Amino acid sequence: MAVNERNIKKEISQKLKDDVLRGALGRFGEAYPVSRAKAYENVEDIEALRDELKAMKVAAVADIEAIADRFEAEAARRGAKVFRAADGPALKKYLLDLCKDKGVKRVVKSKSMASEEIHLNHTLEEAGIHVKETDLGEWIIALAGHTPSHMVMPAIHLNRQQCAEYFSKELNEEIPPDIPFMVQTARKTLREEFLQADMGISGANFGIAENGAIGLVTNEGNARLVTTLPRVHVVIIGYEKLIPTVEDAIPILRSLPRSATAQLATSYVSMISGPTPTLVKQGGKWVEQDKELHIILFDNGRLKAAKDEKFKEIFQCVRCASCLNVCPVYQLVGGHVYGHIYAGGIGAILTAFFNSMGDFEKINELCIGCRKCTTVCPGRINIPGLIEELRVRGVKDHGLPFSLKLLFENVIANRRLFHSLLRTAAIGQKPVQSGRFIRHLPLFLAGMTEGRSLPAVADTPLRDRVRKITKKLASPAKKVAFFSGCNMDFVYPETGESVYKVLQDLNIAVVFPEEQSCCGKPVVGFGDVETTKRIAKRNIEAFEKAGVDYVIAACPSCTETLHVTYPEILADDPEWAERAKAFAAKVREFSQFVCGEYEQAGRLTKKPGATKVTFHDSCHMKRVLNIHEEPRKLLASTGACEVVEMKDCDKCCGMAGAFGIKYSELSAPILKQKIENIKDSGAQVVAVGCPACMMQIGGGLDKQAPDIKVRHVADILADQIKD
């Protein structure tokens, strides 16, 4: 489908509707991490077998020429014959150039994903020859007519019933739906094909430099005989999967099948170095004839990205596709709505550079920078953090939607103007507003509160309060500056005040500059780094003239772009770039520093309460700035809470800033299972770090379980402190 046909939204419509598809997710998806973490467990350290292989990988692209350049020599020398093809028409030149050549009429193949790429069979088929997938997933796939939903499980997307009408249609008899009775027909059936066959294709997980030998990791068998039984094998092998020695091959083989399949080692493990002899039938006698082995090295964008200094990254990828399979958006619609091969955060990428910007732009919104991701990547790929490089280019490159436009540069950019609509849209949304919430839309906004409420703007902001609120304290221990952030000023005052109580409670003097304005979290994920440099030296500016030991921010989103996005987008602006990092030395978290302050003051004894609290952990406070322990034990401390954990606590409550209005349809159910997990662990309270998740959760709670309050670590923490 070309890109500007597609219709994103309805496409994922028409997913949520899929009960089959939703029901083979939802059940893989909780069995996955279980599965995972049972593989891994005799593996000793698993950091360190990721730092292994991603050591590896990064050794490999920074050589990755001179690889090819030895793997071709390796494997001419053993009597293969090395193409390498550009691209998609290159390679198919070359594969039907040999095919005619070698009067093959008949082709089966095991699992290629380099081939499904450039829809490598619809050509073939073209040209006449008879081409047959033989790996299950992709063999029920191509009698569906469909792409892989999956790299690993291609047609996860189904179920046996389905399965059993595609085999009964091929086949013309009535296949039953019994899994047992199914594969033995499938290998019955493709054993023919096998048998007759002229030619096999396969990909690589990995190929050998050192001896120019190709690595099939595999659980069917069927490669094997994809490999072994026609006269002609053919191998498609991206530059990615190039590695130098066989020893490189133990980090990928200890990985792979953990991470794919939950499997401690697939049931095939093969080499094939130089072709071998086979057996052909000639004149109704079996013969043994001379094999050929072609071994198709495929660029297709792949060695513009080995030399980009960012995106040289993705060569750490060994398809085990689990960023899939933790992935809360892939886990909804599966990999169909990502339109082309590769699915996920990961297959958007790829398909930048294997298809085209314009087919990412598509579908990059998919990715909600939970990095649940980061956290099980053997190749410890920061999938969000390139998805994040990839919009920056394309703003770069062609800008920002008009209105997008509008927004960043004269409003968000603009904090008077700014601040002044936030204050009339307090006044404006009363018709609306039902006390602290917005609970019905009218017309086509209507979505947006399905399922969630929505905060109304405060009256007052925070910064109309701080006056009132501000302590003089005789001889203060530290000063410090608060960054409220936009949720914090103009949504959840009151929550402001809280965390100026409990510093001001630790002697601590808190200072509010008025000209900090929106961080610029919102401007920098559309990829609008010019308009977020404009914001950052405004803040940065504001601050400094507060003179003060820490900036203070109650929201994990803020602290890292306070923290880290500023440093990084004015690094090499010579007037700001030590600004920036004197500014972001000087940022801190709440909970982590109230936390530390707290146990220096001997104050973080565990306490027993009365109140069953739960938290939240944000998906940036836990995997971006690694603190989960801390909101713990401020809990614990107070007095009043009985901390219990719920299932899935780290799992994205799917708010991720624009993506929960823009993509509410998404964002709805991930809400319920939050909240059906909050439930479940008989909390009276919710405590959250994160004022974007205290807006969704307490949304969901708002309609869905009003018994159960949301509440910020802040104002749990102040409750206990007396005036």
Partner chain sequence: MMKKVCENWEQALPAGTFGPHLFGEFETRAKNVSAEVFRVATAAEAQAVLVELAKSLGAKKAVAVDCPLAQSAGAYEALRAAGLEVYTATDDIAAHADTADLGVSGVEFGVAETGSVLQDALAVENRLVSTLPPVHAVFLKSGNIVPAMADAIGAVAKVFDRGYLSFITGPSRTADIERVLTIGVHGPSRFIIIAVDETAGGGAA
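Next up, can you give the form predicted in complex with the partner chain of this protein, since the form predicted alone came first?
There are no partners or other molecules in what follows, just the one chain.
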């Protein structure tokens, strides 16, 4: 079915009910980080290796035309025929003609995702050619009539019983669900295919320009048979796999097996340059002859990406799938809902380029921007960043859905209206307050969800309280302005008060620029950059007037938006670029700032305390701002806490802006896991540095573990300060 006609929400709810899938992905999600870490044990510096791979690929894409020319020339010089296929139809035509020309009746394939991109097998079969996938997982899903649900383990969504059923049906005999037995059965069945095939089609993990070689990284040994036995060998290789020299394969060979399957090396790594000898039976005798080698360089959107300032980054992908393995959304829904062949966040991006933007728009929301994938990707691809960029382009091309457009442009960008609506909400919610929430507000785009209560809008927002809580300091050491963000202003004003208390206790004067409004995160998250620019300018203006040393935010998402996004989106605006930079330079995240101040004041010494507290790392705080030690140090210094760690302390809580509400069926199981980990830690309090996490985790605890409290670090610090 075409992605455009799909009902993603329905598909998601089906996947969530698929116990086989969820069981397999859940177990895998647990096991993968451990085995990956073990595989990298004998790599001295993983980060340096990631840098090396990235640098090599960045250089390659910058020079891709020349590298492709060189690859083609060198391969041709050694006797290979190279064909450049612009798209699926061109590739298929070349291949069908070749089959006809060479009298090819039977084809064996080792894994080639590029061929799956265009449903090549189907075309060959229609032309009367017998085609077999020989990679075990690929063979199984071909028997099942499925598409791969994982780039490395295509059949991870099936269990042994289901596999046995497909085997039995194909072979017309009862095959027991015994894994070694099934593997041996596959060996026997497919061995015949290898021996009889006229043509072998393989993919490639890399292609080397300097000698026209291709590289194959595999475990089963099928690729060696596909490239050895049949008299014709066809390689289908995407442009993104090209590298300049043999030595450029080093970072790939060091990272790919470790990241993909937690191996130091796969069973086989083969490199083939030029036609190699094979043995053909002629007149009852075996005759040695050189194989026919055809290399199809496949474009299908790749070269367009290569020329794109932002999306050339996808050339850094080596298809290891580790981004899927750590992705909290993939872990719940598996690969199929991402459509087509490539799963996960990277799959959504590849799909946009190899298929169409329309396909992307249906699935882009399945990235919650938790950035977990960015910590493991060996090519250092900023997957969530690219997804945001695609959204931005989607909005540029065909605008926002009308309701969002209205909301962003007319409400959020209009502070007075926005804030008066929030105030009205505080009154309007009264009759239904017990957790029930107001519709049509940006923080909470929809209603209640299972397993979580949502907080209410406060009676008195922080902006109406600041006058009362602002202290007159005789000679303040510093002057700062507080950027509260919507959550702290209207939902958690008490936490805003704690921020004031902590800062003033440090003899720091705090001001609250009245004109400040939403940082714009939800707007930019939906790809509406133009409205975000308007919001940014207002906020910058408001804070410039304050004339302070620093701007403090106690929300990591706001901090990121002010510090990173503003200068980025205003970089081309002559009037605003410098102002945005100057403003961004003053922005500090609360716990990091306070940690520095406490340290200087000699207040950071560890003091044991009675309450067990565990810290939840918010995605943006840990992985964008790289702040994770500071809040723990602060907690340990209060004398009130015993800091304990929970499992997966930095795994997303499932809130992720509007996602948590729009896809509440996905958000709920992610939250549930978080609550389980919190319970298991034995903590009485969960400390957070982010008000959105506070809302999500607080709501989950309320329903699932009401004895445990969630508190912002600022609140815990403020508790220890006498009024």
